[in-house]
Amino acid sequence: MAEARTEQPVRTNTGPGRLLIAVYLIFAIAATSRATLQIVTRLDEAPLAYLLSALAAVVYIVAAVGLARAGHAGRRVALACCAVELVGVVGVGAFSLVRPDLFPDETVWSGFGSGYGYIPLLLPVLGLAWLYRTR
C-alpha cells in the first residue's frame, strides 16, 4: 500500500533562498556604507539623493532578515520590503531621468540601479518570485 505523502513547504532560506538572503546582506553591507559616507561628507550636495539611498540599505537589511527568518512573520517582512523595494527603485529609477539635478551622484535606486548593473531593479523581482515559490 502506498503511503500518503505530504510535502513540507519549502522555507525561504533554503536552497536559493540563501543566495538571496547573501545578495541582500550584501547590499545591505554597500547601500549603508555608502550612505553612510555620503550623508556624513556631502549630505548638503544631494540630501534627497542620499536619504534615499539610506533608506535603501534600510529596506535591504529588513528584507534579508525577513527572509532568513522564514516563519510567518519573516515571510509577510519579506513581502513588504520586497514591495517597498520595487515600488522605490522604479519610482526613484524614474524621478532621477525627470530631475537629474536632484540626483548629481549615483545612488542605488537612482537610473534603475544602473550604477550597480541593474540588479536592484531585479533583486526585488526575485524575492517576491522566491516567496511566491515558497508560499
The other form holds:
Amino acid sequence: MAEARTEQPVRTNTGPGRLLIAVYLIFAIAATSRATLQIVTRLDEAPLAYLLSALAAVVYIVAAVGLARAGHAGRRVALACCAVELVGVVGVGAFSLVRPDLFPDETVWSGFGSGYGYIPLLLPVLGLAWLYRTR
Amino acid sequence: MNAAASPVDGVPAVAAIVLSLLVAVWALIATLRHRAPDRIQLIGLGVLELALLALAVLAGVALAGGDQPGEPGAFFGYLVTLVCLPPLAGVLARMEPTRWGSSIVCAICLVTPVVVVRLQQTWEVLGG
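Having looked at the form predicted on its own, could you now put up the form predicted together with its partner chain?
So here's everything in the complex, that chain up top.
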C-alpha cells in the first residue's frame, strides 16, 4: 500500500535495492556454476579466462551480500565490489578484443558482457548509482 | 543425432517459455502501475514451476532410458538452477511487497526462458 515515509535514510536492501540484489544473486549463481564447471573439467584449456570467471563469481557473491547487509560495512564492501566489477568488465572486455588469443573461451566479462546481454556492464553502474542515491 | 529427440525440446519447454514471458509482462505492468506482486503473479510462478518440474521429469526419464546430454555438467547445472528460479522469485516477491517485488518477478521471469534455451543447447552435442 502506501510507502510514503521517506524521512528515514534509505537502506540499500529494500525497494530497488532488492531488485539489484536479486540480479546480483542470479549472476552470482551463473558465474559460480560456470567457473566451477570450467575449472573442474578443463582448466588447462583457458586458465586465464576460467580464473577470471571465478573472480567474477566471488565478486558477485560478495557484492550481493554487501548490498543485502546494508549498514556501513556492507556499503563499503558493495562499493569496492562494484568498482572491481566495472574495472573488470571494461578491462576484460577491451582485452578480449585486443588479445583474443588469451581468451580462447568466454568469461562473464568477455566482450563487455555481450554473452549476458551486457548486463555485467550495466550492473556495476546501477550498483554505484544505487549506493550514491542511498548514501 | 536428430533421431533421438531431446527431452527438453517439447511442449513443456515451450509452455514454460511462453508462461514465463507472460508472467514477466504481467509483473512489468504491475511494476509500472506501482503494484505489489499480486496473486496472479504468485500463481503464475507456481504453474511455471510445475512446467519446469515436468521438464526435469522428462529429462530424468530420458536419462533412465539411456540417453545422455551433450554436456552433462552444464546440463544438470542449468536444470537445478532452473527449478530454483520461480521459488526464488516467489520468496523475494513476498519479502518486498512493493512495486519492486513485481520488478523482481519480472526480472527472474525474463531470465528463466534464457536458461531453458541454454538447457536445450547443453542437451545437444555441439557438433558444429
